[in-house]
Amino acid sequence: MIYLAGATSFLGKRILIRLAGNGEKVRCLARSMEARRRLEEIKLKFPDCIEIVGGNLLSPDSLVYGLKDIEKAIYVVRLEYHGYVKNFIEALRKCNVKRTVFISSTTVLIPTDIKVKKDKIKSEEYIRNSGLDYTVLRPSMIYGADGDNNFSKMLKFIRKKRFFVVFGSGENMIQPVYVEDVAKAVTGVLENSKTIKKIYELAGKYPLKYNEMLKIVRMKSNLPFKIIKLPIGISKFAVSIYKQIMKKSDLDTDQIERMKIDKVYPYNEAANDFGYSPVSFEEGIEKEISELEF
């Protein structure tokens, strides 16, 4: 049996599904009754394959009865949180599980100082250092259906307002990656002992340029939008103002400064070790669109 914390996280819902159509029996963490609530939708689909116990990454002792007789484990929660990493590393190593997935980020490479990539990076730290049979995955920005905090956002906010704004020049290189290719991947490292301790970035097939990717959006969505580029300084200035008098606000200086940040990231060795073959932006933003039903 696999157990999978962040089952009901954008990544971790297709994981579950994935793993869940392909017949193997999954045990998810619930740790709201609102996670419970949504887990428990999803196992009226597979009713054979999917068990639901409570927990809490707060405490190890707590996630110990839900790890009893688990074979392997698949971490999907934030790994900036390396608190809930130290604890559910704890547990596994009471329950004797081994072998696990984590999922980590790309931001962990931007050549910038901030907290989040600090965080990342200490919580991989506990896990190379953990004993445990690991892999550690690095996708780029995920993409792919209603409810990522990237492009369905975007593309809400073009439909709705019909111009879109980039900070800078949109000559940056990005790669995203689309996120049925990332769960593929969690489940085809899960079953092959070649990626045991080892860290694979995961991207999309090929970078592109931000303005590039905005002209894919148009063409695909077949939404006329006008396209408004903000000088970085300016941008940030605007945010700051912004966030000051919204004071809730998905945008922060931060994120505004790593627009100017080229963000390409080669997946050689994750293609040679299991076969990862990820789709184009081209092919990944039209399955979005179309689940989106502009």
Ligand SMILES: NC(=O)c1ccc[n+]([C@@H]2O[C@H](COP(=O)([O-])OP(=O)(O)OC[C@H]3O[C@@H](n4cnc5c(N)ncnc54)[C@H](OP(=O)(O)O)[C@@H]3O)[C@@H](O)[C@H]2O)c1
The other form holds:
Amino acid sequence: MIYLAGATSFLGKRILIRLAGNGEKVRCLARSMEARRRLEEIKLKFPDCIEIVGGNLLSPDSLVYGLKDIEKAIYVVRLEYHGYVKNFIEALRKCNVKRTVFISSTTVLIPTDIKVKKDKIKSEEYIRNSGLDYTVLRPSMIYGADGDNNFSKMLKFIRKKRFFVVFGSGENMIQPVYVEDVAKAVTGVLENSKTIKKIYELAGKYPLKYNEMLKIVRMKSNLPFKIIKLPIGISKFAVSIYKQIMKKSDLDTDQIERMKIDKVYPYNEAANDFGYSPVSFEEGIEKEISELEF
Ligand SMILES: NC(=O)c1ccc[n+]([C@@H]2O[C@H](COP(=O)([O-])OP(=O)(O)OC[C@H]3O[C@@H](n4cnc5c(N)ncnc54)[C@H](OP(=O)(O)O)[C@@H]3O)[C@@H](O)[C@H]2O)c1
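If the one shown is the form predicted alone, what is the structure of the form predicted together with this ligand?
So here's everything in the complex, that chain up top.
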């Protein structure tokens, strides 16, 4: 039996469907009635493979009951909440669960010192020192699922407004990864002892310029939309004003600053150790567009 924490996240859901689709028995952590309701919907398709169990990462003791008789565990909750990671590790130790997969992010590799990076690195340290048979996977920006917070939002915005704002020149490199490639990697490493006590970067097939990515989105979506480019300095100023007026915003000035950085991530080690072979952005975005029914 496999334990899954974070099964209701956009990535966790894909991992759950892949595991259950392969006939694996999965026990999912649900911290609320709403999470339970969402998992019950997936369970309708795989009634014999999915169990739902209560608990909350705020307390290790609340996780112990659900971890009984578990052989392997997957953790798909943001690593910046390092209190949660600590609690999860404590509960795993109590229940003698050794084999684990944790989802981190390539944010830990960006060359600026932001809080989220420091927090994720701290959690990776706990994991490395945990004594568990862990594998850490660090996906780049994930796309391909409703709720991915990246491209699904962008596509919906473009469809409605017929324009898109680029912060900076758009000449920076990105290497987004398709959600199914990440889900496949998770199930792949669980079965592969070569990956124990290792950390892998997971990115899309090739890096591409942000501007090239927009051209592909335009071509695959068949949506004519205008591109408005704003220099980084002006963008940061505009976002800080917007945040002050609206009191909240999905964007912050750090994120805009990071638009200047090339985000290119070789994945040779993952390819060698567990045959990681991701799709290109063209293939992945075509699938996302057809799923979002454009
Ligand atoms: N978005 C990207 O491009 C990207 C890139 C690289 C890596 N990732 C990784 O992908 C994963 C999913 O991302 P996300 O943004 O969807 O994650 P998230 O918002 O941190 O977490 C989502 C999951 O964690 C559960 N959760 C949160 N607090 C909990 C608690 N106290 N007790 C039990 N469960 C709790 C949520 O359950 P509820 O349903 O109850 O809220 C949900 O299932 C993360 O590990 C993230 O680092 C994302």
